[in-house]
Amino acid sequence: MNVAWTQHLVVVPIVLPLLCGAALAPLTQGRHRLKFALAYGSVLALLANALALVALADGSWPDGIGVYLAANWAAPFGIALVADRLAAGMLVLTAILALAALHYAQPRWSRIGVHFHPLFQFLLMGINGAFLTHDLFNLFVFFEVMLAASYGLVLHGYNVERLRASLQYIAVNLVAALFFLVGTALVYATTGTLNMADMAGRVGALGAADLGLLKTGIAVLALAFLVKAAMWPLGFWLPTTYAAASPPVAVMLVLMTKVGAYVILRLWLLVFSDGAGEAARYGYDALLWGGMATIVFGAAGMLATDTAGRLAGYAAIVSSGTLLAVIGYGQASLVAAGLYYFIASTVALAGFVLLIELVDRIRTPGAAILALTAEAYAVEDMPAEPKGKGVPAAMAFLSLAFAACALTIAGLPPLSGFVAKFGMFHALINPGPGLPAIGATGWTLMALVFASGLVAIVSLMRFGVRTFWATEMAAPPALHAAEVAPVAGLLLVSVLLTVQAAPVFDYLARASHDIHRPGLYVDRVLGMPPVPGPVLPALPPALPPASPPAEAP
């Protein structure tokens, strides 16, 4: 039996950035154009590959799940990569954000420091691997690859503020990695496996003592994911890091915050489903109430800050808290709407963090001159300020782009943020046949989501008024086309999400339906056979043994 060539597409999102990053590492900064071309080609190929995986998961593969056994060892003993509708959609989102970040970085940011492109490729490898792996050990490996690359990228464009934020970021994530290891060890000691599908099949048969130890291990493990997802009070580090990071790196940080929420969604719905016996729905209440507390914390932070970078950070915390609360609520139709909100808010926040640097040029043109320390990186080819042709009507573009981002983040009409929140409210009020009607908890969640939207629009409009209307020294800034294009592209994606909301919702509803059927994953992952080795030609029949020589008389 041979594996269809389309099956190998599952491993491409990991192997391609790994090879590209390794090829880029030895190239010097003097070959910047070649480095950018290779990195850009890699991201374009990742986008095409992710779209192909979406088509395969939603059309060709049985049950919408593609399983790839790395090294041809059957699960749970080998490494199983799983590409379903949800994972394929996340790969598309990753490639779109990476394309925008790389395009924005081309004129200047990718030339500050010598290893931007290799680190960016390794970061993509870690994020893609976290979306595809179905094994806790390999998830730890991909998390560490992702974090190691992000440590270097957060320091990129070194200055004092960035160095201070990076040290805090590294320290917090090292502690989270320790929690990850301890939690993984406890889970393995209890269940005897780290494969998520195998774990889901064993949890229901655990005794009381083992179940208590498993819950302890999962709680420790969850701390690592919740630090990354910025649940209150574990997300204190996020606003400082977002404000200090360079714009293209901040785009990828927005996505990395969602990786923690994605892993929780995947792990909890698979292992603690209704068929998990006494462990069913373990931790759902903690996710629900923790998510709502995170929304309150993020909204309060947005009201309290007057810095655009920290405003983006607190908006990301509100977004992450909303998603965690949706997961904890435990309703499939609400998860589908939550996934749409996941995508819409991530795209809008990514556009906003790119826009911040351009908007700052209106108020303080000198802010565009960065405190570079090229000497620290031995960069001889110092990049100058982007000159090029100024974009006509720059002020109009910036103000319209800011208004679009603000409306989407706040969830007001007519863009995708409003569609997402309307979908969540509809799912809460109309839970579907066989499900209990909305109660006090559901109304509380609705009120918090609604109030956080009002707080967001007040905070963002306060910043917008101060920037566009109340600045005495406001002057039209010089914008480079390479900086404008990614912002416009992300806004176009937001518009497409609004115009094509029906097919996107249908796709995400199918993805939500799939991840709420854990038995399907268990059968597909554990039932995937390895590829047999080549059949050797039959050997000729053995010759009869020679007769012993007759003895002499």
The other form holds:
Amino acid sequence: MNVAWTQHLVVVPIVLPLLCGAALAPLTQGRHRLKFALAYGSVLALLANALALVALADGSWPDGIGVYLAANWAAPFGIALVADRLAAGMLVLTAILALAALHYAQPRWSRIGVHFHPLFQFLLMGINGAFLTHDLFNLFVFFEVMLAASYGLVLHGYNVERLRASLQYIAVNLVAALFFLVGTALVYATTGTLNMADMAGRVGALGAADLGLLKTGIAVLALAFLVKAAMWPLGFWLPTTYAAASPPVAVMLVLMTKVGAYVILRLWLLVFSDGAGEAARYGYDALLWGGMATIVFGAAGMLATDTAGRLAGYAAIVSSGTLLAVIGYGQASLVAAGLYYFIASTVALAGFVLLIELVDRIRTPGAAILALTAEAYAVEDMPAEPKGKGVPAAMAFLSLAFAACALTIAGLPPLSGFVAKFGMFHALINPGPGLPAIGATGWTLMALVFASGLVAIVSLMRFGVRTFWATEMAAPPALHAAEVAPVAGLLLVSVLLTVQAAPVFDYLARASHDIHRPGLYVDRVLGMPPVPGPVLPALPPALPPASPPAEAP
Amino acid sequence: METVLALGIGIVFASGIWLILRPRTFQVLIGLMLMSYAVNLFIFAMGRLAVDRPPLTPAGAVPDPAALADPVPQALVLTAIVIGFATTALYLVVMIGARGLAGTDHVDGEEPGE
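Let me have the form predicted in complex with its partner chain next, following on from the form predicted alone.
Next comes the full complex, and the chain you just saw is listed first.
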């Protein structure tokens, strides 16, 4: 009996970018069209594959879990890749963002340095692998693949600002990787396994001393993810790096921030689930309060900054903090709404970082100085009213796109950001049967999410007014169609998320329900039989005992 | 043996931490390397310390799992060494690039007080 061919789709998101990146690496500079076509084809295939995985996970696979045993070793010993509803959804998100970034990079950004496309493919491999793997050490390997590629991409187009940002970014992430290793080693020492499903099954049976060590180990491990997810005070490196990176790379950085939060979600719900005995719900409070502190830090940063790149960085911190706090609150229905927020805010932020580079073209040096003096001297009388001059199409597009992004990031109606926040508030206020009613922490979280939205709209409006309203001297920017399309596409995704909120919410509720039942995972992953080998023909009768080899003359 | 190893790892790791907090990039690099050595030793020790136990099965005999050293940490440490080397080498390249472009080896890319 063979596995169904659809089972092999699980490994495609890792293998395809690897092969494509390897094929792209030796291509010389100058063959831009060929390289772009290869990379684009790979990303399109990844998107199709991810959509197929969603369909499979939501339809034909039992319990919505597809297990792939790499190298055909049974689960605790070999490497198990697991595609469930959540992982499949994340793969779709990755592919959409990658498509937008690649499209945007085509006319200009992929050409300002060498090896953009191979690095981009390796980055995709690392991100996809981190979503799919269910093994701590492989997670480390995929994290390193992702980070190594991102170092190269942040440096892409090499200038002093990027080098300065990279020095900090690389050093911080190298230290985080070391903590990752320490944590993994401690987990292995106590549970004797690196497979996350196997670990979840063993946590309940650990002795007190081992349990203490395991908690320490996972806390150290979490440091590495929290650095990636930019939890306060570990996220200080983020705004500088985001502002320095080129826009298509910043899109992927926005996603990488969320990979940290995703791993936290996975690991915590598996290992410290309610069924884990003494260890149940360990560290939830730290995540909750840390997440809330992160929201405050990000919101303060948004208010304090006046450059668009840093604004995007702090908005990413706010979104990441909201997600961490939602995970720490420990309620399945809230996690479902949090996942919707995860997707909505990532798409909106990705659109925003692509947009700000286009917007910056409006702000010619003259306009920037004008805006600065208007602020510094509090000029009351604005220059003359516009005299019936038609708005150029480029300006109209930019300002409308900016408004849409700002509305989504701030969580105002009518776009997906509002649906996400509404969903979270609804889940907080109506915890459902059998759960404690909303308490002081719940109200605090709500107030903070609300206030962060207010701060976001204040700072984004300030930026928007200064850019679109008060810049009379600005020349309409020159936009390339290939740069406008991805921004419009991401906004379209955001609109689709709003219009189709009900099916998306249902899907995410099922995904959240799945990841809150770790027992099911453990059974499915550990119970997955390896593919039986081919039946060997009967062995020939025993050979006569081998004679000792003749001595060489 | 445990005490000696633990002390050794602790001292190396602490030296690494002190070095990465220094303002010059080369010191940071050496600190990162020291920390990664300490972490590699730490992973190695997580398979429990034992003397004279082979990680491989002897040829031609039925292997006895109890007589073998735990091979998993050794495999892990091998991977960790490779990845650590690669990323440290990358940091070195970035460091040299920063030195060339910014004209200083300060981690902020500019001398304090400038």
